[in-house]
Structure formats: structure tokens, C-alpha cells
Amino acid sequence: MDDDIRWVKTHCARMDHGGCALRVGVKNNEIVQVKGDPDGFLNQGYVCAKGLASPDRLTHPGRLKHPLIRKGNRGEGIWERISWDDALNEIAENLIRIKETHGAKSVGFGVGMPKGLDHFVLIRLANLFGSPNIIASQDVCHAPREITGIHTCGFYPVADFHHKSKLVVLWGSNITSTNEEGEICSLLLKQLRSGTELIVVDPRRIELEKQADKWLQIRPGTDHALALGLLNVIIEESLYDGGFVEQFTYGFEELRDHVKAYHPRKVSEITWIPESLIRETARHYARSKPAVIQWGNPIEHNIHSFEIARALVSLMAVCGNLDVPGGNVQALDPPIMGLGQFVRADLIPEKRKEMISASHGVIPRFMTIPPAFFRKAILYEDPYPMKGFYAMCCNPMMAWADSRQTYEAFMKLDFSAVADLFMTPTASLADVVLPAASHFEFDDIGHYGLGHGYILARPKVVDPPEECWPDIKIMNELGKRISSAEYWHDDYNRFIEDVLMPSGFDYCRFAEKGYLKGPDSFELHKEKGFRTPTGKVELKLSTAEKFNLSPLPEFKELPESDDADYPYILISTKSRYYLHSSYRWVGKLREKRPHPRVEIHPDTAAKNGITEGGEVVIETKTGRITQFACITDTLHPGVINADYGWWFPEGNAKTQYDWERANYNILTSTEKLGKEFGTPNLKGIGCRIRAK
């Protein structure tokens, strides 16, 4: 009976961006129903298909239930069950062996998308071990926007959907399909219903295009050209916010002269967007007060991500939409423990100098290692040897550019250990595999350290299987073995109380409230200026020469040069039913998207003899894969949109679950990298297609 169901309030989390408040029904330690919480701070009752299906991960028969150690050759899929003590001792002995032989920095600590305290416990683990090398995909996710914002205006300019905007610009953000890091679609949809105007900048005609005043169908990889073209019109027609520009920007005159080269006619040729639409969009954005740009993750997917982010922050600034309600804002945290204190940054003072990235000249304040540099260190010992890897909640074999290079690197490692819920292509190459608990199975805090100005309570809902441990517990116990035990807790839950202590809340009270939010403080620049060397928004970077950066955002070239042998432009988009490489084992979701599909315009399909549902070979200079045709007019005839993250859990561990067959990152390369973040071209790649 329903009367026997116990309802628990929590938030969505692991293997998802999280942020949606949930009401979870529990009976006999099993989740029987998930509903969106109408009182949710971000989602207001909304919940996506992944959230509804997420309990199926807990009871799936393929879930990892015991620690495993490799037997036989790496990648053969032969495992032996061992105890937790033996597993942790095995990992500790190998990491210490590598440290004693090559130094602590020869061990990398990898992280994907936990979005909880475990992310920062991993950094703490690395710091206490003595390694400066946290390996993460931030080069293509979050860091280009966050770090570029910090250099340009002193903070990460997030979209403020909690206050009314006159206009929202969705720039590479398909927010109703793939909600991103706290920018849940509910608040935007509520604004649209009340009259907020919408502009969409996207190579594909997304669902919200139907509600948009304008859709700019941009050529992939030319976002910075478009932003500079908009700046050209806004400045040429004196539509900018003169008061803000005069008082609070540095380098406006140089920017004004610089963008003269980006006449809308020229930008139209680069971006495929009509000149008239570029002019109309510039005027619309400049005259709308306040206007907000919700910039999505795709703008970080090519070697020019720094230039793109710089140009967009400049656009926000000259129109006076920074640090104002309903614009792009500086989100202030509630009173909680600072990240530096939590991860014990003080115990690794030379980290910046010792990181792998230090030899590659990445932008200052970028503190994780791009995967391309990590693999270079494994394969070529540049700038020094990398021999060990401990990873959680990540699947680099699918997620990192150039998957064959990833395979080669992981096969060469002296030792690797992976903690996860399921055996993935990456875990299948490890020496030790640890069974992790799901986010419904332990207490946690969400969105800590993400720069959105709030943290979310994730109370435990059910008990995990006996030998499935939360990542925080795993690392707490491993930390005692590879570093001084004084820095670790008897009970890993103490980490939660550490974070909350400055707020005056204990976890019980925090869970009852659901979230803690920092104060709404806008226009702080009027009192304190901006946290940059000049105290202003740096349209021209004052530190450009010091850090060997371009002083003004510029468009030099496409991500890849046009090549007649590869006449189409390849992009990828994430499915609403999966996140990166996760969830493909969940039956309810796999039924909705059973096969990897590639979107092709009808004219392009006809030209290449491709029919709906037919198998298609997609080929770049790097490799080839097969996916199934979805013929649609939602994209330009010159653009091909392939599915990302595909592997086949129903396959065989001995072949790493057919990791090559449909894997988008077989088609990508690390040959060209952006200097600032080590970002490869994940999109805007030349390709060709044919029916199989």
C-alpha cells in the first residue's frame, strides 16, 4: 500500500549535473518512485527522464558489488573478488611504490562528474599524497568560461534566471534537453511565459527555437566571430552602455578600433548568418535591459574557447549586463568552508610549478590537467613520467578526445584503479576496480565549489549493497594509507559537517531546508570595482604580455581548415536520455534511444545514398565509426551531428564493450590544442559520410 511508502527529499546527483530537487518514495529499502519536488529551488517540480530512471542503476544486475583485482593480462576481462582491505592495500602499495621511484607527481588522480563533495575529497587526496596532477575534462567543460571570466571581470558570469530578464540569449545551450550545472530549464520557461524574449544561437534548430524571436544558425566553431560582429554593430551605432563603459571598463578604445575589422558582412561570410540578422540581434541585445547570455558547454569544444569566452564577456560588459539582476552575475557563496581550506591546498605550495600543465603554458588559475597533456606524459614522459592513475566517476575511454590514444596510454600505465558503479571500458583496463555507492545511498552536499552561489542537500535515501562504498569513504580510507592519517576522519561524514560549520547548520537542519544560498548582492562593482589588476572589466587584458595571451578577443581561423576530401562539418550533441557515456545500461532509457544515431539533412542524405535508419559510416582524418541515420531538417546541409559517448554494456569486457564501433572520440584528435586550456577540437571537424 502507498501508506507504507516513506518519502524523502533530496537532489539529483552522480552521473548527472544535478540540481533538481526530488521527492523519492522508499519501501523496504528500495526506491519505488521518483517525483520532481515542486518546492525545488531550481527545478520547481521539473525532473528529466534520467532522474526518473536513475533508481534503476541501484538494482541493475550488472552493478559492481565487490572489489575486484585483475588476473591475466590487462584488458582481458578476467577478475578475482577481493576484500576491501586487500583492495585498498593493493592500491596504496602501488601508489607508494611509484611515489618512491618516480615522485608523487607521477601519479594522476582522475575525476569526471560526481558534482558532490567527492570531487574535492579527491583533490584533497592528491594534495596530501603530494601530487599536483588532478586529471579532469575541465579543458572542455566549465573552465574556459569560469577562468576566462575571472581574468576578464574577476568572476564567473553565470546566468541569473532567479530575477526577471528582458531578453535571454541561449548561446549553445539546449537547456530543455541537457540542463547544465544549475541552469535548469524551469526558471527560464517560467520567464518565457511571463513575456521574456528569447534569442537562440545554435547550429541546430532546438525545441526552444519555436519560442524564440530570432534563431541564428551559426556555423560550428565561429562563435567568437559572431560575438565580435555583434560588438562591431553595438559600438558603431553607439548602442553600448556609455556610463558603464566609461567608469568600469579598461581598453574600450582599443576594443572599438579592434572590432572595426569584424564588419557584419564579413562576419556573415564566416558564420553563415545573414548580415541583417547579425545587425538585428546586436540591436536587440543592446536595447534589452537587462539581458542575459546563457552560454552552454559547446562553446568550449574547440581550440578557440578562450577567444570565444573573452568575446562573450566583452559583449556582456559593454551592454551593462554584468553584475546586475537578470543579467550575468557574480554568485556569492553562503558562509561555508572555502575550497582551499577543504582540499588542504596549503600542504602543496609548489603545485602550480610542478603540475604537468606548467610546461605547456596554460592560463594561470587553471588548476586541473587537460587529458591531452596527461597522456603525453604517460606515452612520452613529457615533461616527466606518469606511471599511476586513480580515478572515480569518469570514463576517459569514451569521454576524452582521441580514444585510441587513451587506450594506448592506459595500457602503458604501471598501475591504475577505478571506482565506479558499473564495469565501463575504462574500468576494464584497470588493475583494481572498486564498487561505488550511488548518490541515493549516502549523505552528500551538491554544487559545492561550482560558482553558482548555493549548495544543495543530498540526504541518503536507501542503504547501498553491503560492499558498495561512497567515494568519500573510499578516499578517506585510502588517504589514511597513502598520507598522514591525521588529515582524515574516523567517520567520513565529518567532511559534510566541516563544510557546513561556518553556516551554523548541522547536516540535519541543512537537509530539512534543502539548500543554502549566498546573498543576492548586485552591482558590487560600484563600491569595490572588479577583482582584476585594473579594478575594471578588462576588455583588453592588462596581463596579456605577462601571460603570453592575446590582449583582445580575435577570430583568426576556423577550428580546422576546409578540406574537399572531408566536405561536411562534424559536431556532436548530448542526448537527453544519457549523460556523457552513462546510463546506456538502464533499460527504460535505452528503449528511448537504443542505437547511436547521426543527424543528417535530407539533401545531404539523398546526395550520399543514405536512408532513414540505415547504418552510416562517419569518417574524419583520425578514424571512422558507424551510427544510424536520423534524417532531419533541424541542421544545415553542411553539418553532420553524431551521437557522443556510445559504448555497449551488453558487450564483452574482453573487447572493452565495443568501445571503437560508435565512439565519437575515435573521430577526434589531440594534434591541435588551444594554448590557454589545452582544449582539442571536439566540434567543427571536417568529415565525410556514406551508407554502410
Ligand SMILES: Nc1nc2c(c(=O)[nH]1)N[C@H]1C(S)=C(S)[C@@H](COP(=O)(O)OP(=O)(O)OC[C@H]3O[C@@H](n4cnc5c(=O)[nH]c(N)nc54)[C@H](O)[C@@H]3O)O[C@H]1N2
Second form
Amino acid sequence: MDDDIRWVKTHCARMDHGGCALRVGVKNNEIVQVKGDPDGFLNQGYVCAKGLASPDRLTHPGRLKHPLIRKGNRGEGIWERISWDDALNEIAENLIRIKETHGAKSVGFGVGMPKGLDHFVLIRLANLFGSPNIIASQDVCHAPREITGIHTCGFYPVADFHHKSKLVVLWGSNITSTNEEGEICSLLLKQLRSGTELIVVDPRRIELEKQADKWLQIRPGTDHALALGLLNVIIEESLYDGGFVEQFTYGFEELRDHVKAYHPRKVSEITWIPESLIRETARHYARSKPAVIQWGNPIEHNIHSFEIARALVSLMAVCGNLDVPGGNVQALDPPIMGLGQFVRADLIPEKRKEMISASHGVIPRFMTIPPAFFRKAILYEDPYPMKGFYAMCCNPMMAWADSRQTYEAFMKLDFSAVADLFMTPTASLADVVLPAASHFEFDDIGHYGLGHGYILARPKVVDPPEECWPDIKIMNELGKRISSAEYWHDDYNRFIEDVLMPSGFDYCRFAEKGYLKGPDSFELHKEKGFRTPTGKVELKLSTAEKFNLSPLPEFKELPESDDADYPYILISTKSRYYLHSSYRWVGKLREKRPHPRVEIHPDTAAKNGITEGGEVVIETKTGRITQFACITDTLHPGVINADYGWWFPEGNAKTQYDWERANYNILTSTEKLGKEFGTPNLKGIGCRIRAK
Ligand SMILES: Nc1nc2c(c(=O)[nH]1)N[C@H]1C(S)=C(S)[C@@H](COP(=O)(O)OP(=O)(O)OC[C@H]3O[C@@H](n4cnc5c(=O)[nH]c(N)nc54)[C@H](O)[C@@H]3O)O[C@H]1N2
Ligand SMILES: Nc1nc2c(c(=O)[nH]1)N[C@H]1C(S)=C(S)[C@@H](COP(=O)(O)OP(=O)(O)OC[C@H]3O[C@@H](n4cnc5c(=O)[nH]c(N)nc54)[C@H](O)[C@@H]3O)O[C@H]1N2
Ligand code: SF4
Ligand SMILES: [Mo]
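Having looked at the form predicted on its own, could you now put up the form predicted in complex with the ligand?
Below is the whole assembly, all chains and molecules, this chain first.
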């Protein structure tokens, strides 16, 4: 052991939702080693390739280290270094100018996957500035399951991996690669080792399929049909939890009549899953107590996300798996500051009426703006003009559906500023670019606001280089310039203390402990009922008419209509080596996955003259990209699985680092959107392929 190495306990972050406890070795302000912490509350020693490579983000020579202002035309890649003071003043002047001319709401505040406390400081910044428009990716990430959950049963039903389940259903969740919401698969793997059964619902044979009792190779975009088919069998065969249904559900008779239309034979035709397997799965789920559904991203990657989430919560409810240990639960937070108080929601009382989404009739409680609506406002001033954009922790040029539309919209903005670690396709279109400090370089709190009932300590390990600032500090200083200074602190770390205050912990003690968890309390409904208008789980929504929602979950149609010119169904899967579009510039990760890959079944490859490793043209009605063939029988011959998030940091700034070449979102469109969440079709899209 090297005696000069100082070991610091922290948690991994900003490589996925985070969660693994780490022991980080530091020498001369540089991280020299990372290990999984065996005492980790979630990971118990586990660490993945991304976690091990995470320190390399900090030391890359191409990292942004100084604020930059655009010289020359937008997107030309000509920048001048400026001081922090000048950068912040430039941003403030422009945002205030737009506010005075068009109103505060004409400035959007952009963010991507929640990464840490900065996510909530951004919302606070927007609220204090007076803009109701936070543009985020929630339309395709978690809002459908969280908000549909709240409308249906009064809470967001998360998978409880902390207590033993008889059966786990991985429904479109590739958890060994994605570590969804920090529910590290070590917890799941531990359960599987001790006899928990497993069902996988996924068009691809994922890694965990090997350990599964059943694999339902579903046709992409038909998850609601499957869930309704399972309900049909469970109700027809009286396998449901009669006591729970009787006492705690509303609208069971209507659901019973409604699901008669989803006979497993018909559902089999829609989903491609054999009728017998649908029946056996229904029986298996209903007879396993407790059973938990770990739901993944694809349920909200198409326009029917609301219907899918409704059907799945109904399934959990009728089988008595809601609010029980080892089922789908309401995770209670530890005593920490509530989100509303932190973001000062009280200072923007008209938000709901003023936000862009108000004119689109989205579901109540959905408080971020779907990117499709934001771009419509920029391009067509519908419902009003959007002129300014402040964005951090996101790369919309890659992450939002229809990248060409994103490009056009960003080119039309009056002013935009972007904070990132690296020059990205999005940052390259900004007027001011700010160098952010990142994980390991400042004290942070993980999992705040994510609904899993705990927060994790991410104490600082090293100092940030040169002029890199944590986003919280950037916004603390910008906030003083664009809103009333009284709401901002002398020291930005006060935000962390504010969150912890009700717990009685200061950051130091919190960091020592590593995490704070809320109480395990189950079956609260037995005392208090469910927090819905009827006090019960609303299998039929009592508010359907009032909010213009379908009262019962329905399968209306496929996400896209069949079109013989586009005979294959396109999906994407997150790479285990990258976070969305992030970190293609980290050498250790790039070595593991140097090129964008498209998975194609051997029969389909042969039919289209495609060979292993060859360049493949993928085309949809919206656009065309190329990726490299990976021929595999892990997926259905009718399904194509492409990589998402690809741009080329080694490329040319003038062409936004080849943002068009392999970028999956060139293939997606915002023409069709789900009504409730403004969700576009990211998966389940008609495509065709050919060798290049
Ligand atoms: N087609 C398709 N589209 C998708 C998805 C999909 O599966 N398919 N997934 C969707 C989902 S689930 C999500 S959540 C979104 C994600 O969308 P985004 O969050 O926009 O995705 P990223 O590409 O990871 O962009 C994050 C950026 O933040 C930067 N960054 C990292 N750490 C920091 C930091 O500390 N400070 C600052 N300022 N910047 C930092 C990274 O360098 C990177 O450029 O994409 C959605 N879009
Ligand atoms: N390595 C890595 N980890 C990540 C991320 C990352 O970018 N990279 N992103 C993080 C974020 S923000 C999120 S939201 C989570 C998401 O984590 P996941 O929910 O696991 O996300 P995906 O990889 O998009 O999709 C999971 C699975 O859905 C399957 N699938 C595709 N279409 C369908 C369909 O129509 N129905 C069904 N049932 N399955 C389908 C795919 O084959 C894939 O195996 O991951 C987080 N973790
Ligand atoms: S699984 Fe996620 S939290 Fe754990 S080491 Fe990997 S990237 Fe970090
Ligand atoms: Mo996400």
C-alpha cells in the first residue's frame, strides 16, 4: 500500500443515476485509484467500468477550463476566453434584456438527467427569475411512471429491492447495464442467488435472461397490450387479491369488463408473445407474493406512455403488490428539506397557468416542459416566443427527439449559455460556454428528489482545475445578478446545509454516515387509504373527465403505423459504457466501445447484404444515419437495436462534431406526441437498413 495515498469515501455519480459507494485514493490532488466500497448501502462493493473510468473525466486535456464567448457566427467554433465576471454579466444582461422585452417566461432553463443538487438549484434559479419554463427530459424519463402513479394510487411505486420478493419482473429494464435509479443490480443479484424468481419482458435477450424463469420477447411498443392481456387472465381466472381489490380499489368492475376485450389470443397477435406464455406469466405473477415490477425506460419511450404506466400500476394493484415489502412501494424520505421549499415554488404561484405546456393540455402535476413544446415555441412562437436559454448538465442536440429540429431551434435563439465539462454539439451552438466542475470536485447530495427514499453523500475528493466551477456556484452567482440577491448565499455550500437541516446532520457527519434513509413503512393504506380523490387505487380514474384522460388503460394502436417501406422496428438501448451522449471523450470507455453499433439478427443481416462490422445505413421517415453492424441472435429478426447518443468529440467544431452522422435522434420525430406528457416515439419506429 502506498502510504501517500489518502482514501476518501464518496459515492459514484454522473455516470448513471449513481449509487455505488466508492473508496477513492488521492495523491497530490489527483485520483489514483477507485474501488467499490464493500460497506456500500446499495452496491456492497460493486463498481462498473464507468465508475472505474470516472476520474478520467476530470483530467482530460480537452476539458473546458475557462469561460468562453462566441466570436464569429454561431456554431463556427471561434471562441474567446473571458473572465467569470464578464461571462456572468454577459449572461445576466441578455437574460434581463429578454425578460424586459418579452417577459421572463421567454427564457427557458434546460437540464438533462438529474445529476445532483444542481438540478434543483436550476429550478430555483428559474423560479426566482420568474420563468415557469424548465425544459427537461422527463417526458421520456420517469414523469410518465411517477405522475401516472400519483394519479392512480397517490404515489410513485418504486421497486423495493431492499426486502425479499418471491418474483421480480424486469419490464423493459436492462438493469445490469443501466443500474436504474441506483437500485444497483447487486441487490437484485443477491435476491436471485437466494431463490427469487425472475421474468424478463424485453425484445432482446438481455444478460439477466440467462437467470430468468420466463422471457417474453415482446414486440416493441406493445407493453400496454401485454399488461392488459395479463389482467384479462388474472381476472378471468380469479387470481387477483380479492381482499385488496374489494377494500382498496375503485372501478374494479369497469376494469373487469374492459379487459375482456384483451383476450390473450388477441394480445398474442399484437405482442408476438405466445398465448400460452401470456397465460403462464399471468398466473406466475398473480401467485407470487410479493412480486415486484422493475419498470424501465421503454415504457415511456412512446406516445402511449400514460396508458402503459396505467396498465402496469393496475396490475400491481389487483395482485396486492402495492405498498408491501418486496413489492412496489412508496419510499418515504428521511427528514430533509422538501423540494417545494428548496426551489421556492411559492415565489411563482402562476407557474401552472403560464408555462408553455399549459396550452398543450398535459396531465396535471407535470411541471417540466417537454422539449418538443419548447422548440415549437422557439420556431413558431406557439404559444408565445421563446428567446433565451440557460442550460447545464444536458446535451439536447443528442438527447432530444428530432435533432434537426433542435439544431434549427437553437440557431434561432436570441441568446443561449451552456455549462458543461467538454465542448459538445449543444455547447458549440451557444453564445457563452461555462466550464463546470463535476463529481469528485465539490460536495454534493445524490438522489435528492428521486423518490427512492434516501439521499447519498458525495463529498469532494479533489479541487477542480483552473477556472472550473460547480454548477451550484455558477447559479448562485448568476442568481444574484438576475434575481433578488437575498435568495442566494455568500457560500454556495449553504444549499447543502439547507437540505440537511431538518435531519440534524451537518455535511461532515452526513458524509461519514454515507446516506440518510427514510423509515421503512409499509401498508400505510390500511390506516390512511390511498392519496387519491376516492382514497383508493383508481383502476378507473375518477378524475378522467375533469382532466381529459382515458378512465381505463387502453391499447389503441401501435406507436407507428405499419409501412412496407420501413419493414423493421427500430429500438435503442443505453450502452453500458456511456451515459447517454456523455463521455465519448473518455479514453478508457472509448476503447471499450469505439464505434456506434447497430444490432441486427443474422437472418435480417443476410437478407440485406450486411456483414459483421460493416457500415450500415439506417433510415426512418425522418432521417438517415450510419452505424456499424453487430450481428446477433439476441433480438427478433424484425427488430433493429441501434446505439443512441453518438457524436465525435475528436471531430470538427464547425460541423458540431459530426452531430448528424450516427446520432439516433436524427431518426426520431416529434410529429406524433403523447397527449399527457408530450412524449415522442423514441422506440418502436419503422425503419429500413442497407449496407453502405
Ligand atoms: N433516442 C433516445 N433519446 C433519449 C433517450 C433514449 O434512450 N433514446 N434517453 C432519454 C433519457 S432517459 C434521458 S434522462 C435524456 C438524457 O439527456 P441528457 O442528460 O441531456 O444526456 P447527456 O447526453 O448525458 O448530457 C449530459 C451532459 O452533461 C454534461 N455533464 C456531466 N456532468 C456535468 C456537470 O457536473 N455539470 C455540467 N454542467 N455538465 C455536466 C456531460 O458532459 C453531457 O454533455 O435523454 C433522453 N433521450
Ligand atoms: N450505462 C448507462 N446507464 C444508464 C444510462 C445510460 O445512458 N447508460 N442512463 C440512465 C437513465 S437517465 C435512465 S432513465 C435509465 C434507463 O435504464 P433502462 O430502463 O434499463 O433503459 P434502456 O436501455 O433504454 O432500455 C432497457 C431495455 O428496454 C428494452 N426495450 C426496448 N424497447 C422495448 C419495448 O418496447 N418494450 C420493452 N418491454 N422493452 C423494450 C431494451 O432492449 C433494453 O434492454 O438508465 C440510467 N442508467
Ligand atoms: S453502476 Fe453506476 S453508480 Fe455504480 S459504479 Fe457504475 S456508473 Fe457508478
Ligand atoms: Mo433517463
